[in-house]
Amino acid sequence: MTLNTSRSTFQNKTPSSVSCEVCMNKTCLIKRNLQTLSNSKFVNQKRTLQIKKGQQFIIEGAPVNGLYFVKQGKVKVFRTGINGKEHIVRFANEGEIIGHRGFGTGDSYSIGAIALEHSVLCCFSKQMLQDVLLENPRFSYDMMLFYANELNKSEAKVKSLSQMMVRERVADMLLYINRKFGSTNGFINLPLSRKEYADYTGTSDEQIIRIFSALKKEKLIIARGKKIGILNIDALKKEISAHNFFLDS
């Protein structure tokens, strides 16, 4: 799958776009500046993306060709690691930003993206973004909030991949998510794979069906498929309590 084919995909699903003046994505960033970027050709420039369930859309080492906005979906973010292992950095949703790690950095994306659900993006084209960060002081000084808050957040993963056992990140990463994206009916709302747990807290499908389990005979946990719920969050927090702090949502 090539960048160009996947952007005639887009080409082929755009639907009318969605004017951020009606968008009621409170979290959204560029939703918070809408006040000073209103008189700019940014927010009528963008694109609005239908992404299905499954589609890549960012393709790890492809020229970086815009800047994608959820507004409507779940994402997870990965990179790809010693023999092809995939390694996930992150999960987003409505509101967040993805491929920002391309900008200033490269002429590549050093990620890869792919939908868990029907999704809608506003992409911003990489030079759109670069003329309203000069044009836009209020803009570029919350844009670089956001980059060091993305910067403590990696860091912090990076601690609990060095420091926590691994069934301490799988504590550490259903807290996380539960966090996130929360739960309904007891289940927490992004069903993912053994192996997506595994990719996320850097162990093997193995590791990660023996501690749901252990989980499961503890009352810690219940899951069904690829629901999982937590029934005791307290007793979860302790299980990580010795390393003083828990992964930003």
Contents of the next structure:
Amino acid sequence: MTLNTSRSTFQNKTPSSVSCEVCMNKTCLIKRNLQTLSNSKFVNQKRTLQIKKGQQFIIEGAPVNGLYFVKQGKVKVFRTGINGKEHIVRFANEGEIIGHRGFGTGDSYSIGAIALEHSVLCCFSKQMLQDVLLENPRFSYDMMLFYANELNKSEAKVKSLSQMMVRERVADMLLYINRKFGSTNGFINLPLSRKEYADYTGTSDEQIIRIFSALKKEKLIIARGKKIGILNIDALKKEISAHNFFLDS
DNA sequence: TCATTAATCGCAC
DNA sequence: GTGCGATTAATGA
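Any chance you could show the form predicted together with the DNA after that form predicted alone?
Full assembly next; the chain just shown is listed first.
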């Protein structure tokens, strides 16, 4: 039985391909279920991609060819709206899944994805994944948890966009990014432009700059070039405490 | 170094 | 609060 007949890109494994057995990424859904998946040949049929910084690897509207797992690096997922304004749906860290919305009924991606830094992705074809989901309940359950979580976060984001002031959204975002990506030397480990901050919070870059400089004056954050650092996490939390929820992990 | 791009600020609406 | 445009800082060829 040949699963992939005419998918030329999937047929030759790239030399840089790393087997899941030796992968060090503990957060990866595949890696976590490797015991139950080991008898399946599917983990060997993945494709490993090297993505350069700023390179787009999922195009909006393009036909779905598979799901991507971030082995290494950071990625932004976005959706373009009216007159080319892009809205960043989420940021994906190592071990996360991208393109899962195009899975199932959809035949084309509803989102685009760009690497924020040099990244390594593992790509599984839609067909392979479907087969595995059907025969492996344990893995399917894990996937379902992931989907439920994504939906929850998505709903939380709707609330934040509709009910919070811009300043609160910025504070919320900074806390979220800080928790998710961590920081070194007091600066958040995510090289984002002001525009990208704006695209995530649903405002303009000017607005972000204004909020940032206000927060700088109040000694809540510091900014050096592109790098942003949080000085007072508790004060930022107080900003959004009226809504008593935080966009979690 | 110069050229291109991003960040910042002021101003009008 | 929002968006345009000029100025300045930062980055890349």
